[in-house]
Each structure stands twice: as C-alpha cells, then as structure tokens.
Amino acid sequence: MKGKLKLDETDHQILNMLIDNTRTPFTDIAKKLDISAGTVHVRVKKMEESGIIVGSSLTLNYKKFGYTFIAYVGIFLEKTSQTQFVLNRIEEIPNITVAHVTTGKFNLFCKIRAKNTEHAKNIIFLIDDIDGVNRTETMISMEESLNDKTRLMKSIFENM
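May I have the structure of this chain only, in the form predicted in complex with another copy of the chain?
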C-alpha cells in the first residue's frame, strides 16, 4: 500500500460516479470530468490492479425471488484450530453470504438468507452438522432496513 496508492481528486470523482452506477459508460465519466475516456480507462485499470477496486456486484431484490428470511447465526466451535476447516465448509453453503471470525461469545458469526422459516431451519441444520461445530445460536431479522455501502464510500472520499 506504500506510495503506489496515491489517489488524486480525479480518481475520487471517478470512483464516486461508479459507486452510484457501476455501468456508467467511461465516455460519460470523461465528459463530466472534462478528461479523455482513455484517461478514465487507465485510471480505473490502475485502481483495479492496485487492488482498490475488487469487482462489481449486481444488487438484486431477494424478495422477488422469494427470499424474505434473513438470520444471523453465531457458531460455537469445539476447538478454534478448526476455524479454517469450518470456514471452508461454510463457503460451500451458498445461503451464507457473510462470515466473520469473532472472539467474543461466538467463534464464528454468519448471515444467512432463506425463503422462509422451514428453509432457514434446514440451512442452520447444515451448519450444525459440520464437523467441529459444537452449537449455534440464531437471531432472526424482522426487516433489513438498511444495506448500503455507498454512503460509507462517499464519506471516505470526502474525508481523504
């Protein structure tokens, strides 16, 4: 990260526009910033290569696919030496979209998305059945009121 990552004002403005819509054509960005499309291309490339831009993802409406159930699952392991093994098994369950190593009450903490109560039960049972998992505790979301990284990224650029 030392030295190479020196984003200037132009980089910030490019990121800012892409954050709002990752599909914004580079020509639009170029026009707005009064630079050439080639410059936009070069800068985005540079930010991808330096690892700042990791990728882009489509925000789909899970409810439209019948996925209305969100839960957070805390996992107690038998031994923390099994952490990596269990994380590998977790990655094989696509309904787990987020997983953290924590060291408070739980060893691991996951977010799952399911169609309904029955479906969630089966996913949690899959987790419970992983070797090395001792016990799980689940907290159910009644409403996902906010899920947005845009505000954070904008605030980061403003404070840089």
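The form predicted in complex with another copy of the chain done, now the form predicted alone:
Nothing else is written out below except the one chain.
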C-alpha cells in the first residue's frame, strides 16, 4: 500500500483490543464497537498491508514450564566486525529470547530465560565460548515489574 495509512479512533480501538488479545474474534470486536465484522476485517487487512500490523504473537507464561529465572547479559566483543557471526551463534541457543545490537558499554545485549541459577550459568558459559566474545556481564532480573504493550500505543494515538 502506497503512502501513510491514516488511523482513526475506530482503528485505535481495534488495535487496542488486538494488543490485549491477538485471538479476539473480529465478531467480538465488531460487537463492542458497534460495527460489522467485515469492517473490522477490512481495517485490519489495511493495517497489515501498510505494515502497521506485522504478524501476531502468543505470550507464554514461562514460569508454568519451570523457566522462572530471567537474566540480561551484556556481551563485549573482541571486534565489532564479529557482530553478525556472534549473533548467528546466539540464535543457536534457544534460551536467549531477545538480542540487541547496542551502542555504549556492550556490543550486544541479550535476555535469557532459565530454570535456575545453575541453568543460567551454563547458558552464559555457552555465550562466553562463542568465538569473538571477549567477556560478558550479567544482571539478574528480580522481578518483571512492567511489561505493558498498550501504554506506548495509547500515547502514540493521543499524539497523532
């Protein structure tokens, strides 16, 4: 789709409902907004075609699987030219759920999920063993206090 898609209040409400639960049926959204399910479908399709909506995701409660330990690992590389190589190796470690190329103190910054401290230590050792990794620095998450998908979107809508 060419050009920038203009979103109105109905689009904002549709997005908010889908952010809260991506599995919300279009018929339920339509009933809440007093519009047709076809209208919801057309609007979502336009937002997908314009790139505003990119796929959908499912949020898992990793604690239910025994993965209660979260840590963030800053990675120092020997050379920045090794970034892609190290990222490719990181992708092979499934417990690393997020990775960022960063500026500042670290070259890369990752989030890991583990069952306990011993498990986390083994994951960190895997990272340390990657060619090109000089050293790592780990921060343990004591508690995830904020994970809100809607606050930023609501702020964006208010400033449009």
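Residue numbers count along the first chain shown, from 1. If you're wondering where the values come from, they're calculated on a predicted model, not measured in any experiment. Note that the rigid core is defined as the largest set of C-alphas that superpose within 1.5 Å between two forms.
Comparing between the two forms on a rigid core frame, one finds that residue 151 has its C-alpha moved by 2.5 Å.
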